[in-house]
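Take a look at this single chain, the form predicted alone, given in structure tokens.
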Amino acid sequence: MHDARVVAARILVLVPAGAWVLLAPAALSPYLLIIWCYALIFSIACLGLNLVFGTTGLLSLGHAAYFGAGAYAGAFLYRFADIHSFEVYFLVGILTSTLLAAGIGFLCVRATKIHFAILTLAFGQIFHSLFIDGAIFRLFGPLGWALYLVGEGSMYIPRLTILGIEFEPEEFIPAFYYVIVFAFCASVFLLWRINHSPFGKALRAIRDNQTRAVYIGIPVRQYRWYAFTISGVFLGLAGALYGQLDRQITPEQLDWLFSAELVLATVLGGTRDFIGPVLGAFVFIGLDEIAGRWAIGHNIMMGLLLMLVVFVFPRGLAGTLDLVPGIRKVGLLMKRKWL
């Protein structure tokens, strides 16, 4: 009987969700494709965040950092050794982010609560300032210099090569959106399977009670040095789509701004429940598409909405859709023997 329920409630979520992945390309607009598209690689790089924030219980402000080096780092291949190909400018980006993640956290990791976000800004701000200054480029000679007065630390990737194959213009972006589809699902996959995993019970077990993580035996600094080492991949590999999504990549991916915008999305969709940060991280980006019809006051308008949405939604939405007794269900049935 159990088994029936379960099965009946994976169809009742899967099937409208697999028709919906199948179908979007033709049933938006090329425009909403894209803010669709925009929206999945956010809600990969928030659910990377949560690893450390929600699961392990540390406050980064310095995430943006891995984002930005997913995109910066293939767009320096691009440039600079001519490569054309999505598959390796994707690699290169994720190895990029993975590699200062595990660099950084191995320092970060030290101290803990309100010195660990401090030292994550302090490390996300200096790996800005190279951008912004131009230190960076300046390590590719005359020609990066070249690169960065022109763009002032922005940098532009045209349409690479997917499989091998060179997409027309209007062909590209529902081609690309099924690689994006494809890279959050099998995220979804891998932190779902982190975050049950014995691993994920004693980063939440480090979160709950460090000094009690401690004498049960947990490796508590490793372990947490570890968190922040995944959740650089993840970050890395949305930052990687990003940039080839948008085209255009900005220091302003590397401001502890964007940081804070992941963490509110991460909060305003629940940090403790799995699906909390990919509701967050959707609904933030269609707050600020609807902030974006004010060309004055676009701050003051997603401020305002933003506070809408935390009154009508006090436990984040994850925790008040909860709350409702034919969701909750649902959701009980979809944990049940779901892996």
Contents of the next structure:
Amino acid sequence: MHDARVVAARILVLVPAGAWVLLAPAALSPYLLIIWCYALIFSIACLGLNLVFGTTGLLSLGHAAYFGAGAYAGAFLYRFADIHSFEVYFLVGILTSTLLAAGIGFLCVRATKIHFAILTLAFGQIFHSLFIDGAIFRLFGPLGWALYLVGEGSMYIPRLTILGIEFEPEEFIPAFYYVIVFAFCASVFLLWRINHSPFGKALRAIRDNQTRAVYIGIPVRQYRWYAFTISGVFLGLAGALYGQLDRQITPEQLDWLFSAELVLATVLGGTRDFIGPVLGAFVFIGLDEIAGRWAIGHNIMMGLLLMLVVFVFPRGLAGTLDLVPGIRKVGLLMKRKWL
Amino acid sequence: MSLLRTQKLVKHFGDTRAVDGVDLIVSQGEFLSLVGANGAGKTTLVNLISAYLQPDSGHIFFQDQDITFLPVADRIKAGIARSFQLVNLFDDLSAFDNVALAVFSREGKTRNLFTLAEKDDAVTQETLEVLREFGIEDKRETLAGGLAQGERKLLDVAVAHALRPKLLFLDEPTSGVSTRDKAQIMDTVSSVVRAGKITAVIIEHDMDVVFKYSDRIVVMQEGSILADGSPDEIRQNGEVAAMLLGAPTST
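Starting from the form predicted alone above, please write out the structure of the form predicted in complex with the partner chain.
What follows is the entire complex, opening with the chain shown before.
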């Protein structure tokens, strides 16, 4: 039987969170709802990245590739197979990013530390260049090449049917919001389970001490590869959601700068706390919105805001918040029996 | 009956003959100490047997199977485990998790993606039992990095022991700890090893420890075996005693 305080802590956190999640489409303006959706998607991507980065201890600078692959795969599918189902688009996006991550990860996990980071960056940029110079589009013949010339690598994705339902334009985002929330909750649940499974513990062991991990019989390279591939699943999932939300995918989402944003947001939130990447993603998106109010000097303002956050939260958002007694207590009660 | 046998094992680092044609036999159930001055080749020999290094030539037989070129994972499965000269733990994980990981790994359960580690009662019970055997059960929630040196040494051995090895190598388990902790560590390790009928090979510099706990002592010098015998035989070997204990040569 649960301790009454544990139940109270969960109610205190989960009830308002659940109410907010359900009511957000009614409470937020259409613009803010889209930003909120984007923050949820970005959170999934950061959580996925953190399985490799924070949990396994490998810094990837090429995860944008898997995010972009998740969106582009569905875009090509729509163009060339005339598929209008979001579910098919979504699954194809995840499958593509998973295969891509498995292939690139197989090679990258042969290196560690800075060499691993450089390899992931190199593969990511190669993948990016295939879209920038149109090589991928050429694979689809003259129509593919024409698409490239028209969009310079960008692709349009229409509003797809969700569970066979075709939504009106004004209804689409509120409806799609619940798909994103479902994907977010499922991702958090699955990644949380992985993090607290024997496999997740083995990944942390690899991060902490590779030699000892080998000497208790953990197949280090193989598990790094598994972690990389699983990470690709969630990046592809996030990418596919992003493609449908934005209804356009551009090579920008494949560029290393986007990979760097993922890393930055994850570090901002805290790589050692499971919830850190989610906090980081939300704060990052929030800061970007604030900085966006300055038409000139947006990047300077974003840089200054990030510096401010880093100075105020040197242990990452999750790590610093954990020092606040009230929050720490609620956090510990939330974790009891769950972690 | 021999559990482990090396045959003309050689490892050179440039011009240095770290291990130079060593023929070592380790019998089932014995507590063997490898002693010798720094650079005598003790750790290199253990590194070769545990696949941390590959030999230049020679063979290693474990239970009469040639394991010379077996990878680490297969040697662990065969029943060889080791601890390290410098404590080698997962410092950001709790003492409990350090041991539990070894148990999960031995049981082939680290592939489980979606089962919660804490829900595995069998692993939890075994882990607590191992921690209890080593007298550090009350530290189970403490991060390994936050333990005292003596406790870290014990945990290091406990992790290796949790693999349930047939042959356990302990590389200087008492280095860097106080005299009082040394006795406690060795009493604990010795009782666990003997109770489990585990064959143990220990590298140690403290000759009081060596003479007190060993069934047999192998003395190494410049990569070769200089002497091999019971503690009494080694004590009575004047040349060896002089080298190890600084005692005058009796012959």
